[in-house]
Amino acid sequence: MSLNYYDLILPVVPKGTFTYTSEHDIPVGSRVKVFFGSRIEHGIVKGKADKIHPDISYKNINEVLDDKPVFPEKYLTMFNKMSNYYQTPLGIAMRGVLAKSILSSERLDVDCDISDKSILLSLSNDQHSVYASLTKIIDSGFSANLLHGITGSGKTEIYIELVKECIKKGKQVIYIVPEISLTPQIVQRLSERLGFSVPVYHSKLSPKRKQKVFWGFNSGCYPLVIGARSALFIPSDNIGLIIVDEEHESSFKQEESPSYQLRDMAVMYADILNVPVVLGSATPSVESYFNALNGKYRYLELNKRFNEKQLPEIKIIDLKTSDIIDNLLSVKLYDKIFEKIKQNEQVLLLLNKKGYSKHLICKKCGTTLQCLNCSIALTYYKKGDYAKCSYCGEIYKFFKCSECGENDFLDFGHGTEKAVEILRELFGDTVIKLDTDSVTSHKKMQSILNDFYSGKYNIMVGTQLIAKGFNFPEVTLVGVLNIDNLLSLPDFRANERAYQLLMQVAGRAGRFIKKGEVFIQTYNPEMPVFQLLNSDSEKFYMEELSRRKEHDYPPFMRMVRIIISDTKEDRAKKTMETISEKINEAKSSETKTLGPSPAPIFKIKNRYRYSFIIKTPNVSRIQVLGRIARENFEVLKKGNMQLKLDVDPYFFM
């Protein structure tokens, strides 16, 4: 019997694609078990091997796990395109999106009792117009659709009706949300409206639960799956629609390899599958808005709330000319909070910093206490009396100044923990906190939300979490305690992120019967973003696009950020300098580069970091210059030096 040679994708470095043999015909997309060195690995059959070297002794495939392929060819096409565009070897790409517990699991038979007990929704005229437009494209092949609907306009109801329509036609739907914390509320809403328990998929699930959802959707048993980024990578050959809610969210950009942008991957995958994708947001990303302007995406708009309520007017409080209580709260905002509590209404307060205080400063010499592993100030937590690094997670119980050796420190700045302490002194025990420190589980999250929803608390203080799509009927006031830190980041998207966060959190106020109000505290009221909050959103997008065009930023240029990190500073610096020279020699006249230079956060986890940025209008140049960087790195690397190629970067620290 003749041998067949197969290329397999294995979740290993460096390249991830290896050739093995088998006496059997194995379909593309099947899972196999092989020996890789002395250990067992599970992989996917990519196809028949193109090149066979007669002087190499190839290993045999130990076991084929599937009677029929799990991963359709279109799925593998998406995988290959992701690997190529994001400059990531296939094995690392697979390891980054498919859990080992899935690759090695037995195929499960899942109960398919999905009854049709859906509830008929009554859409407004505006909602129905958008829905009718979208239903026409369900069976019409690929299209990318941007649904720009203001907060409270009822986008979710449109999604639900689209899901129903797709299921009615015998097709499956992938529904992506940016935050795991959001899924319990959305899942409950979807399950009630659709008449069955909607399966959820994300990285925090137990392996057993994850396997059940994976195989349920893969087999076609589940017509819908909702989840975070990883839900996009559940394979099926019957997908009819992909929905990406809150498409602007930066959490859709994965930091680890492969550093993909989920929104863009969803559009790419829908194109390969020849199905529609719907991207929805009250504050679309500048890139998506630009694609809509250019006709690459279809643009649909909902500019009224579903109940005809007006968006709240946003008022700016200049902290430079205001009386301030405990360096946290202007008297004007204090009076407004007091008024709302007296009327038994509720208040949301945004403070985008966890912990008790932002910094600990030595009383003797003024040095800020920093993490020993990272060049970043530690956040102090009064509960537990410790300081923590937000990058490496190191916890410090005993504090000692690195300059003078003293251990007497002054806490500086406010985090959510300190804000709650101050607010409870002012307003009593009617204050609750919502941030990732307090949300230790889905159960805890639900408990906090239920307590606030029931009226047990009048004030909720939180980080960006409180801006995430929650509906609280009694919230009539939103206060932003501090946003200036976000606007001071070395990031060309700082304006966009501030605008999106402010508009999203403002949209929590006055969503139902009672009118809403929004107050934003700042030391920089002259910043352009504040002047645009009460304007038509088009004005913001056009001004932001004009600024980016002037300075050669996306969407007018593509960007790649290269990071070299090493435990030895000089070695990282020299390697980056050599690689940047090679790239500058090979770049075209239309390509621009910045650096090399130390990264804004120069040291993380005891690794020194140097950064180099490439800007080019040509996608193909990304591949060429990225390959030059990788090839030179392989020659130059020593010890535990690491290279990161971040295509379309979202984080610049």
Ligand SMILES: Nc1ncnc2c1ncn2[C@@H]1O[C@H](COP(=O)(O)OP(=O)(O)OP(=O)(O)O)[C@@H](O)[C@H]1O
Given for the second form:
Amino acid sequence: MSLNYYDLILPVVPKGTFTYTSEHDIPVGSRVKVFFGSRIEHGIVKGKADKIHPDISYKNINEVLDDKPVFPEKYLTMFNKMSNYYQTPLGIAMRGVLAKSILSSERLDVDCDISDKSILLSLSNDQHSVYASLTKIIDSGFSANLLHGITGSGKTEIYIELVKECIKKGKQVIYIVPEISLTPQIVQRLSERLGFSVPVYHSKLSPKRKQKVFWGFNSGCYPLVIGARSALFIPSDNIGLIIVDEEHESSFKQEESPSYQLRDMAVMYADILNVPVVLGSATPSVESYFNALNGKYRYLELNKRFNEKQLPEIKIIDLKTSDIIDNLLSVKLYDKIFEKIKQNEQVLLLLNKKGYSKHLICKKCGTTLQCLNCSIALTYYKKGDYAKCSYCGEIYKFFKCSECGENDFLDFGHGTEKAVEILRELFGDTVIKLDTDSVTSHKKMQSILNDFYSGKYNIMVGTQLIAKGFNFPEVTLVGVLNIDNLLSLPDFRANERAYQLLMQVAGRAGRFIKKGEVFIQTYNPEMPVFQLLNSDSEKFYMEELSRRKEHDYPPFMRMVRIIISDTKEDRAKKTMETISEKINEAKSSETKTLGPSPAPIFKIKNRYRYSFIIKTPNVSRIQVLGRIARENFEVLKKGNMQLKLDVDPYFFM
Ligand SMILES: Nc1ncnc2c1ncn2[C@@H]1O[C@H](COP(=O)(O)OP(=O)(O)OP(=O)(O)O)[C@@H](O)[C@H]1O
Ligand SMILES: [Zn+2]
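Could you present the same protein in the form predicted in complex with the named molecule, rather than the form predicted alone shown above?
Complete assembly follows, chain above in first position.
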């Protein structure tokens, strides 16, 4: 019998494709089980082997798991493109997007009795005209569409109608939202409107749940899956539409390898599948806005709230000239809150920092308490009396000053825990907190939201979590206690992020009958972002784009950030220097580089970090320069030194 040679993608470092043999004809996209060294691994058949070396004796494939392929060829094309663009070996890319429990799981027969009991709702005229132009795209091949609709304009309703239309045509929909485990109401809303319990997929599900949704969608039985990033990677050959809600969210950029940007992957995948993709947001990313301006994306706008309610006016409170209570609350905002509570209305307060205090400072010598593994000031948590590193998660129960050995500290800067303490002193126990510390589970999140929704509390204070698409009818006041820390980050998107966060949180006020008000406290009222909040959003995007152009930032330039990290500081430094020299020698004149320099957070988990940034208008240069970095790194690397190549980076710390 003749032997077939197959290239397999295996979820292993470093390269990820390996040649194995089989006597059987195995279709591309099938899952197989093999011995890899002494381990068992599960992988995917990528195709017949490109090259066979006569003197290598290849191992045999132990078992074929599927009688028909699970991963369509277009899926594998997408996978290849992702691996190329993000400069990540296929094996690592695979590990990053497919759970091991899926690769090895038995195909499940999922019961999919999904009957259409959807609830009808009539769209407003504005919604209808956007919907009408979007329904045309279904069945018309690839198109990328940006739906820019202000907060409360009814974007979600349009997505729902599109989903229904697609299902009617017998096609499946992938619906992506950021951090779905933190936003349970969207699932409830979709399920109610569509009339069936919508399957949810994200990385925190149990393997069993994951398998059920995966096979349910893969078999074509579930017409829709809603999920976080990983939902994009459930294969099926009947996908008709991809929706990415809150497309501006930076959590769509995956930090670990493969550090893909989900929005960009969704557009790339839709192009390969030849289906439409809809990106929606009240505050689109500058990149997407730019793509719409230059015609790459179709631009659709909803500039009125669904119920004709006005957007609240945003007022700035200058903390430099205000009387401030407990270093937290200006008297003006205090009076407003007091007034709202008297009328039994609700208030959302944003504070962009968890924990009790931002820093602990030694009372004797003034040293800031730092993590021993990272160059990061520790956050103090009063409940539990410990300090914690927000990077490595290390908890310090007993701590003393690293300089003088004293253990008497001043807590400095307010986190949400301290804000709640102060607010309870001022307003009584009508205050509840919402941040990732208080949300220990899905259930807990639901119960906090329900309690607030039902009016048990008047004030909810929290981190950016409180800005996430909530519909609280009684919220008539939104206060931003401080976001100055966000604006001072060394990140070219800091301004954009602040704008988005402020517009999103402001959008939670006055969504229903009562009028909303928004106050932002800041020590820097002169910052440009504060001037643009009440004007036409076009003004913000145009100003931001011209700033980016002037300074050679995306979307005018592509960026790659290279990080070398090592437990030995000088080794990391030298390696980064050599690699940056090689890149500088090879770069063309339109390519610019920054660094090498120590990363803003110089040490994380005991690894010293050096960074180097490449900016180029030419996408293909990214591949070339990236290869130079990787090849030189392979030669230079010692011990457990690591290279990170981040294409289109979002994190600059
Ligand atoms: N056609 C409609 N008929 C009845 N209610 C609607 C309609 N469209 C929207 N609504 C209601 O208006 C509110 C805002 O709509 P929705 O949440 O869809 O807006 P959005 O644009 O997605 O908001 P955001 O970006 O602020 O999250 C919701 O309570 C929704 O139920
Ligand atoms: Zn740490």
